[in-house]
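Single chain ahead, written as structure tokens, the form predicted alone.
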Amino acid sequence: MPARDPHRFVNELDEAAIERLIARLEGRAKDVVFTRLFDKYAGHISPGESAHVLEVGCGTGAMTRSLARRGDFSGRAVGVDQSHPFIEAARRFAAEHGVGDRVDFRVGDAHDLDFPDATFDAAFAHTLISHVTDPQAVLREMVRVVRPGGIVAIFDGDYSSMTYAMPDHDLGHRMDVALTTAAFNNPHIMRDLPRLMPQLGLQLQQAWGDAVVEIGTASYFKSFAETYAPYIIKSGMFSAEAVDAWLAAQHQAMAEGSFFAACNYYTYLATRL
């Protein structure tokens, strides 16, 4: 069968592959090696204290807690995602944390936003355009729901760069695009965002790069494979005994000290005209 984004069907996953996934969102929101990249942003999507500020494809919420949180953020934080079963954990997550009064989260489509024109000072989306059907009418609708002059960020890889070291270099290359392809629908998607920006009605302000890498030990990239290299079978582009091999491999550089993973991501941030 075709390679399947999970994110983008998270609705026809079992219940399983649906805790799997919650799981690695939760974990990679407490790595340090991911969560300064949403630290370097944060404030930049905080305009003013009493600031309203929409998360589209909020998963667990995460990110909006993060938010709620911050010293320099006194507003009021919504997030929307396709999935009832993340957004029932981001409620029940946002309560344990005791932000719960400060942030709403809601099921819907982030292609189709159930909210009037000009809602929102700012609106983000972490690493969600990667995974959605149509990356332009998400855009545009995160455009419709700020008002304008109020703030777009983007923030995602540039999941063609993201590599695992293998010594069978051909066999390392051919997993990279395997494990890319399984787990995301636009893997190229930032490299075409300054293109598509003007002409859905966003000035870019500020962008930058950041080269996430972990050598010699794992936590966010030992995450990501054991989460996503499933897909990889399930697709049928490697057998499960070359997948099975792969993983061991990347486990035993682990232990020996031996490891390298590395991928580049992007920040875009942008205002509407």
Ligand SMILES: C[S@@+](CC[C@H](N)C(=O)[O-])C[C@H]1O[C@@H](n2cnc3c(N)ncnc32)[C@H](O)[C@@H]1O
Contents of the next structure:
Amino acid sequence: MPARDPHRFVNELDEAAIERLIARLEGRAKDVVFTRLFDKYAGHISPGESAHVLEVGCGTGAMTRSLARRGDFSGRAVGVDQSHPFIEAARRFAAEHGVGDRVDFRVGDAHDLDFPDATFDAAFAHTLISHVTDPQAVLREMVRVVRPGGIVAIFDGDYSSMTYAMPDHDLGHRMDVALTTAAFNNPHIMRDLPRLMPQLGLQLQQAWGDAVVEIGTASYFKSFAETYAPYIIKSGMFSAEAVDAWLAAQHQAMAEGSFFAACNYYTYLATRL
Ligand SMILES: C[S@@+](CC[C@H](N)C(=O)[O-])C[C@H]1O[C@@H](n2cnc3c(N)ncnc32)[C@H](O)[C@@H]1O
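Now that the form predicted alone has been shown, please provide the structure of the form predicted together with this ligand.
Time for the whole complex; same chain goes first.
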């Protein structure tokens, strides 16, 4: 079977796989390695008092909740995701975290957003664009639902830069490629955005990169490897034995303090022309 990005085909996964992804998204949202990256741009996506902000591909709503909890946020945030179980979880978690009155979660397709033109002051996509079927169509929809002068923010990994150390460099590189091919429909998309944004009616205002690196110990990359390595086996790119051996080598490196993994992440802040 060819590689099938689990977040792109989330509606085809069984209940156990959905529960694992919910745990991964919620766990990642508590990981300081990762939360600092959202915090770096969150202040830019709630322009003014009572801003109306959309998160496209909100998953379990962790970033929408995080925005709603900020002291400088006085508006309303709406999260849209294609997965019914994710949206049910998002509503439950928002109520549990006491932000249910400031957020609203809806099932919907990022390629065909069910909102009139110019509904929002800002729209953001946090690790969505690498997963979707047609990134340009999604960007076009984000531009459409944001008012002229409003903000479109895209954050994601440049997953073709993701790497885990292995003593056998060639095997390590091939496993990196297999892992990113299995987990992401568009592993190169963040490199394309500076070219695509102007064509889609967006003026880039700011962009920056962050390297996420774990050396010695691992939390973010441990969960990443454990969640997505099984999809390499499903895709047939490596045998179960080879993937298990790779995962065992990563766990051994964590136990010995010799672990190394890294990936570059990018933030693009643009305005709708
Ligand atoms: C890696 S998760 C990110 C979730 C959330 N933004 C976060 O950072 O916690 C990617 C999300 O994109 C959603 N997604 C993928 N394709 C989509 C589409 N066409 N329309 C709506 N959501 C989509 C998946 O269901 C999944 O929840």
